[in-house]
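Just one chain is shown here, as structure tokens, and it is the form predicted on its own.
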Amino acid sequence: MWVPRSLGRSLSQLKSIGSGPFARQISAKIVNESSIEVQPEADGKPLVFPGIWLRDNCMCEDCFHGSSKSRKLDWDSFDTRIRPVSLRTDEQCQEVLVKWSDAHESRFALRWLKERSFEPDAQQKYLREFYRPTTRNWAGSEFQEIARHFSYEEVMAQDSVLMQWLQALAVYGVALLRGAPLDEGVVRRLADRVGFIRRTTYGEEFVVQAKPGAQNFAYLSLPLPLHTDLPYYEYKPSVNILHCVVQTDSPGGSNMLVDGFHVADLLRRDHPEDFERLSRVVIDWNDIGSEDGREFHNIWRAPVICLDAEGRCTRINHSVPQRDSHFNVPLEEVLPWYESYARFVRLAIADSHAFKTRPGDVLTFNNIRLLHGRTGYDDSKASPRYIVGAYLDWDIIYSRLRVLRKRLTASCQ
């Protein structure tokens, strides 16, 4: 069949932007002699990439274990000052080839260094949609606006259901599950379905109910005062599960919320003196008591609004009942860091939210940025409370997000 010469023109045009077979055209170019610049697409944006990054990052045999995806590349020999000496490209299988001065040769595939791009727009899209999400603080008049509500069986069914609440609960540090069967294996079987439980001095479960010789303040009917558990440990449980299997008929037992990151953006605004001040004294946490046959003395020293290096908050340690009578500060600090905290916890109290939980409820909130406390409740056994409880960490919840975001676009490609 005869073609038009127009036509056949056109056809390579096709090949030469298309995908598998019709590849694009890509070039590359070592610039400053220590870097490659790649140039994905005709009329796209050429993308840099330092030499030494680069080579560290050689996916070859030589250089990376595949199946454990970490490096074998001997540091204790390798080269700093590493230069590419020589490139071409490979559009069929789209990838970039360097020789490089130690006479070793790299591949590189053009969708993985796309991915990997130093552009700070790429390089902010990554950090926001894949490393961790954003977190957006809330005030409590906005409770009911960023709490989000669950199936409990959709959660344990369904992936995508999943990654919504853990979602939420990473974004908003607060969700909701509804409908959770009335037995003490709803939170272990809820934590299993992300990973696992954390243990503590407290064990994997525990129940929240009065208890006659408690020995946790939680195990009370008094109110419970706004506060993160277990202050005392370097090393806290991130996140907190709290199913209600029985809740008391009587006034008390609410449940009370407050964005302890948003408090602090509140100090800082309106008392910089108090949230310095907060930032920077170092505080002793404690808790001494017995569980099981075990006693414990934990002890752990940090302030109460924790900083990053860049000024950002990242957890909040506060529990009136649980600071150390030891106090290892400057006398000239202890009156104006007592006026500082004092503040910081009318602004907590003011800004809480209160809601009551109901049986089949599972409240699950971050514990190293909402401050929670309870209201007091009459405690009989007409009307009785009992709460089962568990931990699950950050790093865990992180990991179970990435693995479904990545499980669940494959899926829709």
The other form holds:
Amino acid sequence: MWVPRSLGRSLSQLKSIGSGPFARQISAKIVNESSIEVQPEADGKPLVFPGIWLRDNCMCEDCFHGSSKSRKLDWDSFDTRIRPVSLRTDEQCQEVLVKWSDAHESRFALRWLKERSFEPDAQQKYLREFYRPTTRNWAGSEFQEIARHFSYEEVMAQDSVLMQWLQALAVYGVALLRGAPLDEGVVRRLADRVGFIRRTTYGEEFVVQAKPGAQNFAYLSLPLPLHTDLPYYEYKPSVNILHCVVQTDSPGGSNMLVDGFHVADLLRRDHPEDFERLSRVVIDWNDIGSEDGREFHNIWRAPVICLDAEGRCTRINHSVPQRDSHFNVPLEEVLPWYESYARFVRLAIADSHAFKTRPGDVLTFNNIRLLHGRTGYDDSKASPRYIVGAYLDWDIIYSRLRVLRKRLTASCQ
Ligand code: OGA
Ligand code: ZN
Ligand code: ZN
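Okay, that's the form predicted on its own, but what's the structure of the form predicted in complex with N-oxalylglycine (OGA)?
The complete assembly is shown below, putting the previous chain first.
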């Protein structure tokens, strides 16, 4: 039965008739003439949903395209003064039915509504678990504690292990796979297991080894100071995959890692002026050269510490070789910026953790959060080093993680 507003704006079906053993009692009422308050269970907390949002999200055939899960209602004529005029609850289907001031009717499943609750705690849970896992920033001294190891074979064969690897990567920004075969196809197979490889100027898979006439600073056996890859791209590859095929017997060739978000936290706490400057002053990053006969001239301008709308660290840019000699800032900014940057770099070096990968290890890490480097090594014929690299993008990783989570943990959304 529809309950018009004039007859009393609430309807509670406290006795469910013929509703089966598992149907719960739900009730709903119109509040402030514009919102709907749903009481999912007799003793549960009521959930309030703005009418305008419900009307915008009507899922009838006229308003919603089911197979693409896309809104198709005509927004050019959407009336923002829309009001619910009457409500009905269907215990059997666990649905709330709404009649609108434009004579349209909509139905909303209780489960769908609960998943879209406007309660701040529920929204935080969705954002911190389903949208993107909350990062756990770490100090270099905590590396052994946070570093997760997975078997390459298990990641390739078991969805639950794939999910654990990607989750660790999202939370800690680093994870190590072990026991990979020693062929050059590993990084592509791994990228394909997640989604697809991210191509850059340097190709899809790239080989890191000391090369005569190197076009990239990494392709030397010199120490490679801490850096993020491709700071000179607006759309940076987000995750590095470095597969160790051959490791040098010489004393060097270790990887260094540091959590750039942790270093930024330290700077914000102990040197707020440096933090402010590094997150404000826009730096030119560049890479000029040619690869496979194609010339490139990449430039992107961005601060060292990039913050999101809530002031949280969202990405880090740092590279000594790839910082442009063009420095488009006011003269008076130059020296203070260098001083702040030097402090950041010194903190990062002091906090970095070094370790040497072994053949069959695949080191994966967040390129827009961690800084990474490599100690120099002696590149003689007797002790070569051969690393195959590739990149993945966070969009692809997060999407895979959500799909896995929905399938493996019966989480909804
Ligand atoms: C790079 C790099 C690390 C390594 O190529 O950018 O960081 O282990 N390489 O050689
Ligand atoms: Zn509709
Ligand atoms: Zn690098």
